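The chain below stands alone and is given as structure tokens, in the form predicted on its own.
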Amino acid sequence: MSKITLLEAVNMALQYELQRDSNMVLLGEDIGLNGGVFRATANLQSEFGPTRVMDTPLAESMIAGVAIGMAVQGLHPVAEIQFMGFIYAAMEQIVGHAARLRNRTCGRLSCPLVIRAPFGGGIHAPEHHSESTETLFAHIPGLRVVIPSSPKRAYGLLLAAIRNPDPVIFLEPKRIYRAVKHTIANDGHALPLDSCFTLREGRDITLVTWGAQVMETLEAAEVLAHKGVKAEVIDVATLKPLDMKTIYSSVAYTGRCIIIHEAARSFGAGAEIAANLAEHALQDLKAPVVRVCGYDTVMPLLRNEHYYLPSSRDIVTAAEKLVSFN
């Protein structure tokens, strides 16, 4: 075994499935010869030859519903659209028949179908490729969003959303990428689909995030440990369905909660949790609940995106301010 970076697992779930499950396909743009934008997909084509890694058209609406055909005749696609900012084209394929087939067809047919996406700012990116509009597809039934935060959790989930019978939009933080190695045994040990994963215990605060924003969600729960408050850390993975049951559980413990996302805050994943939380758990909260996000304009280009993201800084002034509310 030996350390590897989020990007890096993200081609060995790939290549452990492709070699398991010979009904497996990849498709997108310059995948095949190039391995991909960010190289995730890098000797597959060469391993496994250009009828399993397939290189496309710039066309990701013509993407969408291809793999959903494969889908839907016995195939296991996984497509790649090169950045978030790219799949609103795909939208009409995704949300009018790839989340509707099970349902449309009284459980007849199913569509197995994963596409990847890496999505979020912070690679001082041009416009359209710095979306974080995961939102967008968690409002959509049928669909599960599942955004890995570590090498770990992005080898284990993808191999569990490659083996759903569901369609599964998985979205890798690009801004992690190669931010963190860690040891991973190419076992295909998948990990649980639907489930928030506790990454620190705590008694006084309880900070939700995803994605990217865990490693700043982090940073700040071990200042604030410095500073006597003991945080609790939530890496909430499948944003939809969304595991409520172990949010409840941690501020039930801790009385108080913020919600940390890059996304924009207007009627963002944040927004919904803390409708839950007022719904079911208000009686456990011992002061208001708390969003620090990204703002309602569009990430702002190259070397503005620290003013949009979300700090750990931002999160320690949050977590100081809700610990002495009275």
Given for the second form:
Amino acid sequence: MSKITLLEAVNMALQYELQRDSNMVLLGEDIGLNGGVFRATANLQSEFGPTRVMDTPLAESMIAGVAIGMAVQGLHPVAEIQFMGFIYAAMEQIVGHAARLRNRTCGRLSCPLVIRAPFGGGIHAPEHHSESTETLFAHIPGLRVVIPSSPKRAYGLLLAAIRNPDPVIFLEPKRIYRAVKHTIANDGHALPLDSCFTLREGRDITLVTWGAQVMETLEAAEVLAHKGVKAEVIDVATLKPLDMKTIYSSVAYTGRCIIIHEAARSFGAGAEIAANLAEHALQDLKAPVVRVCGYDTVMPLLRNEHYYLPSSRDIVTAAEKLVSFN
Amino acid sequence: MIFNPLNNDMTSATELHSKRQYDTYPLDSKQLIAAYKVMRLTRLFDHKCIALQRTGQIGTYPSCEGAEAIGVGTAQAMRSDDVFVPYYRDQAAQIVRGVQLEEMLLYWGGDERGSDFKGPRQDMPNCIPISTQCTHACGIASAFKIRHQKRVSVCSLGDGATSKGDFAEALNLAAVWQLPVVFVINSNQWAISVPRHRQCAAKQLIDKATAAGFTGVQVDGNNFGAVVTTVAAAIARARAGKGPGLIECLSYRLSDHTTADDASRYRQKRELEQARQQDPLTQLSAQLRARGEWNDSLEAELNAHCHRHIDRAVANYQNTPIRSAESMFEHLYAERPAQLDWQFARIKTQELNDE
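Beyond the form predicted on its own, can we have the form predicted together with its partner chain?
Below: every chain and molecule of the assembly, starting with the one above.
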């Protein structure tokens, strides 16, 4: 066992499952010899051959459509879309077909596929390479949206996503691809989907987040602890279907909740969580539910992206204000 | 020059047919009669569906009048373990594939069970978003190839669908990966109100295969023999690992786009009347009669048989109880996530209150 990054954990999970499941195939742009632009699929083609690890022509809608055809036939394709900013060409296939195939054939056909895409800002990437538009997928019935935020959860959740019999959009926070290293046993152990992970316990305030913002939030919780505020940190992990139960039971203790996401504020997943709290947990709330989010603007180019991204400081400020609310 | 199959200045579909001498293919009378019977059944079923829509018994329905030779020819050229990837005007092919008439009625009547085919379990359901089925056909063919199965996926689409990127992306991949897939275009000259020459400036849609690096074939889509032999040849090639096929079947949409459309708003009556002269059913029946294999009494017998079959299907459709309200949750996921439990419970209550 060695310490590995989130990116290496993705690679390890893919490698493990390719070995275990002879129906699993990988497809995408530059994923073969090149091992993907981030190297998530490094060495997999040389190990499993070009029939299992396939470089495709450059067409995102085609990649999704072909993955659907493969999945219908019982293969377990894991398709890579190079950046989330290019996934929109595949939206028609994902929304119009993958999400509804099981339902529209009454279970005769199904679509056990995973579409992986790196998302989010903070790596000084070019235009169209930094957005967080997970809400677009979370709105679609029939899909699962899974977002890991650590090497351990990347490994366990990706295995679970591949083994899941329905389509999963697996969004990888590229900003923390190499941020931390975890010691992970390569034992093929999957983590549960559809469940939040409580990363830190605290009775004063609940901080709900996902993706790269988990790092900022954990940092904020540490700062808050020094100031005497005990924050509970929840990593949503599966955005759809959303495990509100874990959030309700935390808020039942804390009575205060901040939702942190990189995605633009309006109609973001934070609004869904806040609305659920208002509908079902109003009596537990001691203060308004607050969101710390990206602005309702186009993601700025790299020089100014730090102004857009929520920081641990923003979270601390919002939390301090919220604990003093009466 | 504008392409018009009815304009003699251009190579007409009929000329193409005679040029390629399809009649020399060994099509025995038995196969032709079998084809004619399904084509007639399709035509009569189609008319019944329009009547059912007009009387409020099914929803919007896309007629397949004029596409019968293409559908039956395509499906007869397939093996049962091949996979058909249809669009929404493929009733003829689906009947040959074993989709039940009452399943089609259920689908157009608004019931998901209509796509739970009891016959061809692996065939794809009707594809409504134009051209998006083309890449599914590639994925299915890719699965066959990966598993070393000698199976072929056959994808059907209209001429309008060739304008979409999905079609180009699918042809491109099919050729690069040498996939066992055959694309069959029902080039019926109209994509709702847009005529063929406003859809694409290329004289032949098969030129798009050339761009992808393989050769397509244009055939007379009103001639069953031409369709079945051409599609069979392409399927045999694909099955032998020689790569994809593209067949452009020149035909004419004898109907409105769907029952929600009125083609008289944009289409000349004269053009339609001319096209009716090339009705695929009339042509095949004439061919059979010329061989002494068909006559009025056989035709009457066939019609009576078809009507009985259709009436039975309509009765079965009408006697099928409507699905429960909560059925919308049943196949959303393999297992209903606990998060949906309260919505599921709510709709059950709602259903009880409605009763």
